[in-house]
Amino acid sequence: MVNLTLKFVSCCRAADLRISTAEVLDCVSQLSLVNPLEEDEFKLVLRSNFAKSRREQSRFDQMYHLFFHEMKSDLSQVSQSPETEQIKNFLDQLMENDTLDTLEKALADFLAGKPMAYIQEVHKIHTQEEQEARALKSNMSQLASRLQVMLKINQIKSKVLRFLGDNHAAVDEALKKKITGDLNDRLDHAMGLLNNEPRPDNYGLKEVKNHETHYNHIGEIPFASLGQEEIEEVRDVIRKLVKKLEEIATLRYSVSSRGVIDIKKTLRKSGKYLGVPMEIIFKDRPLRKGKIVALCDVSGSVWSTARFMLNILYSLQECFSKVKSYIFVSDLMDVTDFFKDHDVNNAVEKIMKDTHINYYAPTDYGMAFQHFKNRHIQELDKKTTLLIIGDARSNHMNPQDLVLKRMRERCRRVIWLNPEQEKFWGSGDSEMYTYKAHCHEVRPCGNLNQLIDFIEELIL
């Protein structure tokens, strides 16, 4: 049982599950307290030790099913039989070729019931990051890696048929059919592991679907459909909202400058007054202001939402310790200085005129996230709210959602505002459901009422 558990741990580590030696020792000691033949108890012990968060549970379940169910027909572990001998001969013949590359050796080990090397190869493909193409824009590098694995699997399937054909005299039809089925099932499991890319569980995701009606007419018009007069009306509304929120936030922080009530010390002091809290003790710790990093898609109708969001954020920047803003289509640019040197409304207009962003390039969220990780990842810390404004339509380019996962791990929370209606998420080239797995909060934000709801919640 110990050796079996250690093999399973090796597979989990190859799949990027973090499992320490201490956790393995705890698991082994706990297995002695349950009946390993009762699968529910056995799986519960492994899961409670090796899946340390709900986001890791789906990956653990995938590895458990692969190792203990899909790989259970490990014929090399059972007593010798004609079927075992034929499979062993095939694998020996396959491994005799000195020109086998790493992938082919990993597949041969997978057929022999040792999946760790193949899991490592698949994990490399799933986590492969696209590099910027200088000439032709494409996301083919990861697809090419997947295609290479698929071709190798098909080649091995052909070798299985040829091997059994060469040994037709020594193998009867029933046995031949059984061997072919077992090997093809194992290769199908290998293909499934490649194609079923794991998605983390995100049970804590906050999805906001409804909004209050602050303004009946102007509040429900999509930002992209506003006329010039309506834009000026929205700006007047935003100015009033900013003034209101500034007053509330100023009062809030001035009151908190003396700290919040220290319950423990106050109750301790009340002892000499027969339990009546005559003296109120405050903690000398004022409220902390958060930090905002905004990534704004400036292509098409998304910019209509982004410009009003940037307008509000910088009008309320006294409510935050720091506000950093980046715009992108496929490349990424820091536009924070525009707001330092100009009035908010002028800065928004200058961003569209004086930046070097190619507004006519195909939108590529994956490459924009890659650029942010390479150049500005240090801006994210545990006090930072990462605010992404975009429709998540990436023109079928590689979404590179694992880059967003790394960004999530560094910041306090990730909030995605999508100007599209929710019924269109996931349609066509939208990667919204892919990115949603790495966000703390997602909400549609395409009109003034939805924007006011979000800003009030963010500030208050």
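Numbering follows the first chain given and starts at 1. These figures come from a predicted structure and were not determined experimentally. The term rigid core refers to the maximal set of C-alpha atoms that superpose within 1.5 Å between the two forms. First, how it differs from the form predicted together with the partner chain.
After superposition on the rigid core, displacement of the C-alpha of K272 between these two forms amounts to 2 Å or more.
After superposition on the rigid core, the Cα atom of V34 is displaced by 2 Å or more between these two forms.
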Second form
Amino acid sequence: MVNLTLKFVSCCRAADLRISTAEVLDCVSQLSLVNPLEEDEFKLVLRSNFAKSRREQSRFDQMYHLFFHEMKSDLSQVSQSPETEQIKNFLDQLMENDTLDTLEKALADFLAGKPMAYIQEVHKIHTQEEQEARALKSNMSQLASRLQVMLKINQIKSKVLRFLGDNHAAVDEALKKKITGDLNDRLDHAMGLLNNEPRPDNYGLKEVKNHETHYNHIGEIPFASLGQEEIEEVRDVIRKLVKKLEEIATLRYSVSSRGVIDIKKTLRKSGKYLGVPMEIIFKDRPLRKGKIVALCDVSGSVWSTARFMLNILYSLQECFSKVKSYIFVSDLMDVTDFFKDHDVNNAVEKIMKDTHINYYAPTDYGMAFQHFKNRHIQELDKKTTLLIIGDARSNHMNPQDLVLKRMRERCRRVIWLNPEQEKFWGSGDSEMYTYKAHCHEVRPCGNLNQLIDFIEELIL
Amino acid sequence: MAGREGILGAYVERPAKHYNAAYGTFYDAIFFINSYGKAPMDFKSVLDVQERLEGVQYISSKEISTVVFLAQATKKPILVEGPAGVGKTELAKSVAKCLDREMIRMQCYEGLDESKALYEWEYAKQLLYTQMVKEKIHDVISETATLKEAVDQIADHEDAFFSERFIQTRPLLQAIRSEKPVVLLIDEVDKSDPEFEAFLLELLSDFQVSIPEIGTIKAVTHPFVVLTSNNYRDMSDALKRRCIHLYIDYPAIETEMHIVKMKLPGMDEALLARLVSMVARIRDLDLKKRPCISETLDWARSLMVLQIDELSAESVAQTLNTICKHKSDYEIVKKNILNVIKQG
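Mind pulling up the form predicted together with the partner chain next to the form predicted on its own we just looked at?
Once more the chain from above appears, this time first in line as the rest of the complex follows.
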């Protein structure tokens, strides 16, 4: 039982489930308390110890099914039918060949009921990141490695047929059919593993679909179609809103000096007054809101939303411990300094004029995320809210959503604001549904009313 | 009182009301003996858990009972995840009832720190104490000849300033120091800050807490710990590693019928079946807030009060506000009302 569990654990680890030794120990000790012959209980014990959040459960279920149902790992030591003998023969012959590369070895192991190496290979392909483009940009590297595996699988399939063809004297027809079927099933499963990667069940995702009507006319016009006068009007509204929110926030500040008494410091001060505590020192309360990191797509229509968003964020800087902002099209650039040196509206204008970003390049979210991960990931910590403002239209480039997953692991919350209305998400080249799996909150934010809703929720 | 008896003589004579550790033991001991005869034993098996939870009106799935059983047998905390209103908090309450234990609840929120969760110094008394020490110090050192002796004399006395007598216990410390085992519910742990989460780690793995000025306080008895999370943010691996994970989803139709039947025994069977399947269909709609079990109960109750025994489009619309808490949700359900009320 312990060996079997350990084998399963190494499989899960190959598929990027993080399982510690302590959890394995817990699991084994708990297995002695339930009836492991009943599959429900057995699976439950394994799952409650190895998949510690709902997000991981789908990955776990996949591994469990593969290991205990497809591979029948629990039976492999018991049964010794003639067909297993034959399969073993075939695999031995396959393995004899010294020229096997790692992938072929992994596949041979997979057929022999040891899926670990293969899972690792597949995981490597799924998490493969596009390298920085040197000359010509491509999103093919993942597809290319996938193709390689597919070809290998087909090669082995034909090898199986050839092997059985050579040995037709020794094996009777029915058995031959069974072996081919078995091996082909496993190879098909290997293929399936490669092609379908389960998405995590993002049950905690907050989706905001409706919004309050704060302003009747101006509130409902999409940012992208505002005229010059209307832009001024929106700015006015934002100014008022900022003032209102600031008042609430400063109220919180003034309360902060009435915190809890700091006894150590008070006593130390009292030394001056012959031990009479004349000066009472209070503990400072920490600011309530953490850091904000904003990633703004600045191509086309998205910029009109992003500029208002940045406008608000920087007007409300006081409410956060820090605000960092980046703009991207396919390259990423830190624009925080613009806001330090200029007043908000000027800064927004200046960003459009003075930055060296290529606004005409096709948008590439995957690459932008990767740039962020490579150069600025240290900006994210467990108190940071990552705000992404963009339509997720990535021109059919590799979305590299796993980079976003890595970013999610580093920060407190990921909130995606999409200037498009919800019915357009997922149409055409929009990768919104891919990215949604890794966000804590997604909401359309294309007009003033939606923006106000969001900001009030963020600050208050 | 003479100086020899210690600087704290006054405190020994006049027991502070807040400080009940010395007395707590005594009272607890009596209470323990009294309740011992009827005190239920720990859970014996998964089935036992299920039956006893049902005894306190909590219908649990096999999954829930197994996890509760394992958590109790291996003394590990449970981390419960699931949508709002599926009975995460209720589970902790019911376990407390079953085991006849006191439940201590710790509600988490942003900005929660250890002075609210674990302990706090009673600074008003500490300040009084410093004044008292000043008066008493002459008595203590009056018989000493040299400065060195005087310092030694003071050093011999108990260092009471940062000691247990000035500690005000908060929920976590209370749970740890309780003589009788308790059920500790740490509710909505995902709302707390990362610092607080880090500080829970010691408590959850070793059942002890460290107070810098005093040292480590170990648990007298092992509390049964339940943490709940709505997945507002992801919990750290370190915390997850210390817990058994449990995900509770909305109940299956039969289970939910069972729950409503138990809480509202007078309800007509056919009506109940329709009601519950309708709620299930409403949950499938694209709502801001999906109705939870307690809202099903509210709805059933209001139907009983209004003596409605036929669920038609009008009667549903009339009572819909018991399950739809947003105007937009209300509108969505109304729009789909024919789908919702369709039979079978």
